[in-house]
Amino acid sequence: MKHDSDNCYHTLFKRYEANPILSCQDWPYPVNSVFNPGAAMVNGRYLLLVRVEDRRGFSHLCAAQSANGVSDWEIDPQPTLASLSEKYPEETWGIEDPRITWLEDPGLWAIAYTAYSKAGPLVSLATTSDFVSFERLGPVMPPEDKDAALFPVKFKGRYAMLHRPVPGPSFGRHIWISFSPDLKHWGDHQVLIPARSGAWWDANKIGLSPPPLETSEGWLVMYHGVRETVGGCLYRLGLALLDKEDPTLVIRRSDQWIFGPEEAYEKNGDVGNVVFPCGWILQGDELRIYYGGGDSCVAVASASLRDILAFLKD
């Protein structure tokens, strides 16, 4: 990983010098773009579950695996998890933006993803033990809702999920938390991290990025803020910290954004000025984020978890 020495501010995350690490040219079948991967360590290997958009404009998910997490990717020769609109009508226009969480109970990987229904995007869940076969749990939130991920543990016997519903155009787009006894029925909905207003980088519209990560100081949350400018939308990333025992309590939140589009592969693409991570992997003190650049490619950046927590505590 290289240091971003040209920046005029302190950078926590350093981009990999050979970014992007995956593009449509790497795919074993014809696609339009690859981006926004979920990430996990599976059997000692890095696994990315990549959002792949075909030339119709519909998305599916495809697995890519690597020993070092940056090169020599082995990509499934066909979609790993494709939309099944005949059986699951909520997936009529594809499935997008997976977040992967290992659930200690029931001992499976859970994938929260956006199903693109005719009524709008909504949150669906699937589980797997091997990323070959999947059990769909179906939609768990009505439209419009997206940017969802599960916590890996239960709180007082209940699962918890972060997500971004849109209850109405005048309410704003905030990060919510909800709870469930069985991964299917969800309640106790409440706003957790509100979008700010005015000139803030995260005004009016925010959403979860990777799944919450357990640390010694609490649950680390990375989220994206969308700023509307005369040149279009600008996606940047910020951080928050939740109480370890009670994730409804936000104990830290960064005022400044910590990562934003700078490189050509982030500024240009199907949707320019976008950095959008759906997965991260912690190995020792190194925290890697895997993100979509410009809605067109996959890139990676790394940071010290110690530095991140120190930044949030400052």
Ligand code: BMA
Given for the second form:
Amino acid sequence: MKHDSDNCYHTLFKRYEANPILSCQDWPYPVNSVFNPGAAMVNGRYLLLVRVEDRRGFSHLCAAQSANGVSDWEIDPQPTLASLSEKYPEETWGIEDPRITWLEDPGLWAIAYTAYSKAGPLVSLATTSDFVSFERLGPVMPPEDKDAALFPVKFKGRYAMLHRPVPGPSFGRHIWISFSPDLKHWGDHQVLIPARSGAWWDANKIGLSPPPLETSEGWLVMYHGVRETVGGCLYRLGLALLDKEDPTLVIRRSDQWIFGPEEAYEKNGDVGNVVFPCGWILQGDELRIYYGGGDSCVAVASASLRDILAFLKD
Ligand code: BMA
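Next up, the form predicted together with the named molecule in place of the form predicted alone?
Every chain and every other molecule in the complex is listed next, the one we just looked at coming first.
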């Protein structure tokens, strides 16, 4: 495959030329940074549920909506979903990194997010029909666990979730899959995509990026791999495909990362060298990822789904 003139590799995802599309200057109230948005199409409009960090260092979620998904954002004038630490002590230090899934049964949006408890980050779930009022299901995975998202459908009558527990310093941080009859009680936990080891770009620590996406070839999974270097961490993105009927089967996995920090707004920021998508939107053949750049802004890039599936089949 011929590579791009300004790049050493062919790139599947092309950045939007006016990136970043959202930053703290756009916010209707004072904030430190806006990043790592979940994404959904709601009533024909693009909705981003953006992670917003205040100057205490605590995060909440705020909805931004737009007709074209790149400009003219209408941002909620106050936090859309903020921590409720009196009732939900696991949210004491904020809530982060939402992944949004439309659940066919019961016909609601489900949001998997990181609740930052005093005992460490954990996975919590909430549902909504309108992104105005939310029903919390509370914590569903104990700490440390994050990078979680639900599948939109049930498998043999059970919900399924991908997530990334941290078992301890010597066992690797892998993507796991778990199942539940009711969204509240989870079991049958198993490692699904292991972090690789040694020199690999995705050695030792990986985590899910947006929620799994149903395609003609199976469930498309995008994940981040964290390369630890003497200069700090590098967050890059890779792809995998899961069997459509049985998502415990990994049928493809890219050897190479397919997207990584290159632009100034990805290399610099509160945490430089980070690209971190929590949402994607498929329209026809165009797949857009919405991602945080350097833990400071929101950016978008798009690819052809056909090209992605052809790349994975190679
Ligand atoms: C991860 C998450 C993300 C963040 C990334 C880089 O552990 O906390 O929210 O973007 O680190 O700082």
